[in-house]
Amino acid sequence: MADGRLGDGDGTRVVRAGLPEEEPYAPPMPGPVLAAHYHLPGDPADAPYTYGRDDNPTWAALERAISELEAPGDEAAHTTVFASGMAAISAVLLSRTKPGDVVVLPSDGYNLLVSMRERLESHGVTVRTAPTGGDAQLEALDGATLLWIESPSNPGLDVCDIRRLVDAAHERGALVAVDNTLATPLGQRPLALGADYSVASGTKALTGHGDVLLGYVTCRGPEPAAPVRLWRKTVGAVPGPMETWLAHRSLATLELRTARQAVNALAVAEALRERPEVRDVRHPGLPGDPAHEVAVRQMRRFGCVVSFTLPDKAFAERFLAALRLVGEATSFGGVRSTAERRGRWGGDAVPEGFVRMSVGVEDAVDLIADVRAALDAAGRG
């Protein structure tokens, strides 16, 4: 190519993201650096690495990779990786607020936001909540310091107009963070839509194999990144080098995995819509879904999660027990399909028969057959 770049396709970008310059006889991706400290002569200010809680070459490689994927166009981005998604969420909400501030959260977001609300309020922060759908958070923005968006929302899969909310928040002097876990950087780039922070649990689709706990925060420049990185150092919410290396290794298949999952999820959602015992099937990629029109404008793919409601708790539990290809588990985004009845946890305002299903990379025809057979079995009692 004339500009020397290797290519801009998603598949090319994820395979190359964060890799060092090639060297003769060196591995294409260096192994994990296991170090609590480094040889440190002279002034620490001149050292790239000083202590294991501050930085690590393995973190730095993954942070470069995620920054390349989350960056808005040619603008640089800065990523900080964390030990978990909640560590990343906490870093933004607790490092960017102080007593007297006002934070706007989604009322239908990830259920641990309820605990986060309690924590913020105990620190003297006022918290307002509003649903994701219909851009309802707009009504709560006056006087806000920070707006937290989750789109698509978990577990209800509502979508809001991120650009519209960002513009309204910035007009009022508020920062905006977007939880991008469900979409991944290949499905949606919040920074390109104007957000200040893109936050995600790397535990889910980013790594995709159900074997890593990880989170990250990406922002536009070093200034907004500084308090987040200081928070990581202060509370010690650092990821292990092995987990970080596994996450970076998994990025190479992100495009393949998420593309297959998106196709499969849409096929499963369409099959569920045909069943009379199933209601309120939600997936942003479904034509006619309440979120579809907005999702088409701001998302490039619609994710792997499908939600739906079965007649009652007992029916949902019989359905889950009858599935053979779909495991019963609480996470999402993995290569193996999983599902669960969300009401068992509490904290989500969903019916007792509400099911969140994460669609994997199995053959769609097999998944659909499994779902249909499990619905038949649940209906027989």
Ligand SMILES: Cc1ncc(COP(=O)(O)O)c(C=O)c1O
Given for the second form:
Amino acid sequence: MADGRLGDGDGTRVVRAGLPEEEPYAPPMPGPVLAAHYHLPGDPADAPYTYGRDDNPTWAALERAISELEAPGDEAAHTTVFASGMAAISAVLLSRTKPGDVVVLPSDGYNLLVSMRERLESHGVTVRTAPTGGDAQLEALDGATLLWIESPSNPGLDVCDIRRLVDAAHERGALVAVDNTLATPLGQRPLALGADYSVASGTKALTGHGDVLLGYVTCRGPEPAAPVRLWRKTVGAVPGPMETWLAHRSLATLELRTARQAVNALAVAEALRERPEVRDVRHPGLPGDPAHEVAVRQMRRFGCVVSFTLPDKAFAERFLAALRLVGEATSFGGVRSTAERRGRWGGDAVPEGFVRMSVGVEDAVDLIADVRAALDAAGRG
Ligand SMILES: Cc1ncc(COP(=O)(O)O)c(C=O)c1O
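What would the structure be for the form predicted in complex with the named molecule, rather than the form predicted alone?
In what comes next, the whole complex appears, and the chain from above leads the way.
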């Protein structure tokens, strides 16, 4: 509902996104439709719903909502929801490539892109990688057929100039997909920056409660959506109606959550910067951060993730154990703060003391006190 007459503020749009017109005595948000099949008399060609793996009204409502947020006012925006972020990523990378193609991936993106690279190569696709920062992917674009951007990158929080990379890729005839997980559609609109696909894990800040796995792909028009939708149906990477409904319900608080989390994240980053034992504090909203200048140009909110490096692995482990308000967990974007030592997974090129923290909606003053106390405790050994 990007209707200017009703107001275009983010908070106004999220509470109504994807909802049907009001009807007397109907609930504002219809419940989840749990259906493996639908009554289907006669010719199925024109039926809106046929079989539960193909379509579902609860998916359709969330898809409308995400389209309204990713591309406000763009009637042609088209979203396909998936069982997880990886299902959405796989749908674009595997349905839009063929043997002989050249794909450019970030070298510092979400660590499962390493498995994606192996999968693509096993299908005869050539994969090149380059870091996100400094727009280094530009150097790898000649002959490319698809550019994959992750900005801000996870976990390093580097940012690239999406518009610049999109223009360069399109000049060479390459498609561009942007992983918009960290920013959320309220923080960044890849389609408005020229990208062909905005892809995200809805598991993170989009849904924000740590209780749903979900992914989506938004593009402009049915044509680029068709292979992605067919991929979903073919591999069956469909979200459950209950998860889909929970995700839609969570959207109503997306503005409140992301606004509070962004303020908290900046406050935590600034507090961390004051500590001598903490190095390389990164957050795109932090003035002086290497990503800040480009982030200010293309992002409207800077997300809830802060990364930083502690002296070593043992120090980081003591710090994480001493935190009381911040749970040790992977993932990010939730209302409850979490943190982890990324080196424990082995997949990211980060120092042993590197910590990724996801800042929640608690009171900033409490979070900062907790972080300072945990640093003190870790320093005592
Ligand atoms: C940037 C990014 N993209 C995609 C994914 C994958 O999402 P999911 O866990 O929902 O499959 C993640 C997961 O952490 C991520 O951080």
